[in-house]
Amino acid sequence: MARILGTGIATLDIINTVDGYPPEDSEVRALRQDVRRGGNVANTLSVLAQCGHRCAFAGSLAQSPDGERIAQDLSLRGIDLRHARRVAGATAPTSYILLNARNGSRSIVHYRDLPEYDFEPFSDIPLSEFDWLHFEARHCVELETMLAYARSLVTDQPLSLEIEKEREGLEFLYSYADILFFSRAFALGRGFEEPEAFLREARGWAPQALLVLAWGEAGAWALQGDTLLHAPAFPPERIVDTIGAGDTFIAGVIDAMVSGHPLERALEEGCRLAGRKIGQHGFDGLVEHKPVFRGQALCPVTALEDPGSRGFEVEINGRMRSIFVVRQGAAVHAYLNHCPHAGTELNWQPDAFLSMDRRHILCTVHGALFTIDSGECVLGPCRNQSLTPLPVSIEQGHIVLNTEPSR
């Protein structure tokens, strides 16, 4: 389970399904109507939450009935809204969508009268707590400030950016991203009919980034350095609803990559999940086979450096407790975040539980050192005492807290 922050937009989508597009100045009946929460980043986060990740939304939410409807939907999906900006007296962004039942194509009329998310609330987010930062390219002048700020703080966490459509100032964003997700509509709008030609051109915009391009029924391509990769599409038996297929593709790629899978597998998983999406209405039930663990899944093993550490808040015996895990080679160890000397938590910065040489667990309050494999204090005021160990195992590439404390 990874901690993923998504910065972008959440909307109210009003979708009328029709039997073929009506001609101009005509009147038709809708076959069905769906009113649901939409928005690129919000859709991506809702799919990632289905995959079991802990997601947080950074964007503007109107304090209005429609805005509350959007917020409630996100909350019910387990998406953290603490970093959202609430705007009083505003109107929720709305997308009016005609969905063609014959082929799944859609036309959208957007109404936007909500101030965009800006740097001020973003600067209050503890970015180091997240394993992945994903952004939607919009409001580019302000977004550049956010990206530069994030880039100055995070080191190991990937920073991904979705480029869906042309916006003024896009060229100033490319250099900050580790991964750029492009849409086919964007590539076509730039005059490119072939994915490879577009990606080779885009390599000059962002030499440092992994470039990913979804191309609908033809699958998806990625350019990693000079290596071009391709994954086929996985079309459903019948195309039902293409709305949010690109957002779902991005979620599939992020889920696979943050879970430690290679890029080839990530592209395939993104295409597979997008294919499932266009075969149904909405986003519910997209993830068919969640990993089943014998305890609480904490995070993928690959989310920790070797050696490395990370803190968590978990429920133990009906009580929320602060714990941490340490990875050392192929082994992982977990302890209560509670020093036996003074009873304080060991760390003063998030996830920082190791000494400078990473050979011991460190209590930053009084400098006590503990062995990684047993938790025994070997230096400091609580010498010969030990941290409280917790039983953990590695299952399906994840660190899992199995039972209650052993003592």
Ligand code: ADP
Contents of the next structure:
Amino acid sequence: MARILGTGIATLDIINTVDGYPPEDSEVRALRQDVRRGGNVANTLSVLAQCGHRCAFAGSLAQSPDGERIAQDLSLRGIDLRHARRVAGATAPTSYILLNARNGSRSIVHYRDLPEYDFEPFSDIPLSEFDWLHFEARHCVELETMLAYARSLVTDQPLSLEIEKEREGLEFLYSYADILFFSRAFALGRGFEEPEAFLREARGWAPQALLVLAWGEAGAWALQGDTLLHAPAFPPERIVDTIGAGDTFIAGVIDAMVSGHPLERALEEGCRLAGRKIGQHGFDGLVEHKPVFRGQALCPVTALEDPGSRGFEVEINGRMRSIFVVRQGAAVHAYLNHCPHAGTELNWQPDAFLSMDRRHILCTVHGALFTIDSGECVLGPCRNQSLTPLPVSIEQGHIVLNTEPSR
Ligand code: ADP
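Okay, that's the form predicted on its own, but what's the structure of the form predicted in complex with this ligand?
Following is the full complex, with the preceding chain placed first.
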């Protein structure tokens, strides 16, 4: 497990899957619509979190309902938002994406008025606590200041930089990175139709760096010193969603490298993970790895509705106990399934612990209502008494009960 800081953007993606790209000035019906959190670095971090790494996001988040939705999604995936900057009065960056079901291609219209993350919040981050720093090349003037600062503090940890598209001032960034991740679109935009020629040219811009270039169905290339490496793609049976293939590829490479694998294997792992990603919608469930928790993992947070509840039988201090967990937004609360008044279990139906309006915990025996966040009875015969709370937290997207079962 490594501690990884990602600096870049998190967006809201509104994805309409269509049967073929529509002609201009026409109207078509989408086959399906997905609304989910996106953004290059946010995607990369969410895959790295699945791989079991402790990730933190350094970027701007709008203080708006959509911004909250993005923040909540990142928290649920176990990504630390302490270093994010919250901005009032801005819209969450939104990508309107047309996904062509026939070939998996995606066309994106991006809207953004949210100010870019800058040096001020970045300078408060204890950078030396991280094992890897990853950046997305966006606002190059600010980013150069951040990279220079990071370079001055961090010597042993790798510093990687993703160059996805042309931006003014990119040439000032190259010298700070240990690893440069280029996209095919960038190489094509520079007039290179062929990966090796591009990488040999890029060697001149960054003599010190490991250069990596993903190239869609042809896999990925890397230039380490003068040595060219290639890993083939791992195409799935059917390509359904290529959104975030490059972000997933980067996560796969970083995961393999922090795990100590050689570059050849890292390229291969990046392609393998990206191949799995394009065979499914979204990023959930990409990694089969079972994270190690310090307590008892109960279930993924996303297994509960919002708000929603679920009951469990767990061993606490050598005794099997009936407990339940309530999810409310990005927060989870756990209690013993034991009414302080009746001494009975609260629920009648499995997993049903909430009132009709889902604003309280309900004891079905006497109709008592308890607050979700403190378990205090606010209506019914046990008013002012409380449910017994249990220490629970979210780790890497899982609800974890922090009471060790006795051995
Ligand atoms: P981006 O999402 O930045 O456009 P690419 O299209 O270059 O990134 O894809 C990144 C990685 O995803 C590739 O290196 C490859 O491993 C995998 N990939 C992308 N498209 C395909 C495809 N059509 N078939 C197999 N693998 C693919």
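Heads up, when I say rigid core I mean the largest set of C-alphas that superpose within 1.5 Å between the two forms. Positions refer to the first chain, counted from 1. Treat the numbers as computed from the prediction; the structure is a model and nothing was measured.
Relative to the superposed rigid core, the position of the CA of L12 differs between the two forms by less than 2 Å.
Once the rigid core is overlaid between the two forms, Q349 counts among the residues whose Cα shifts by 2 Å or more.
Once both forms are fitted on their core, a CA shift of 2 Å or more is seen for A331 between the two forms.
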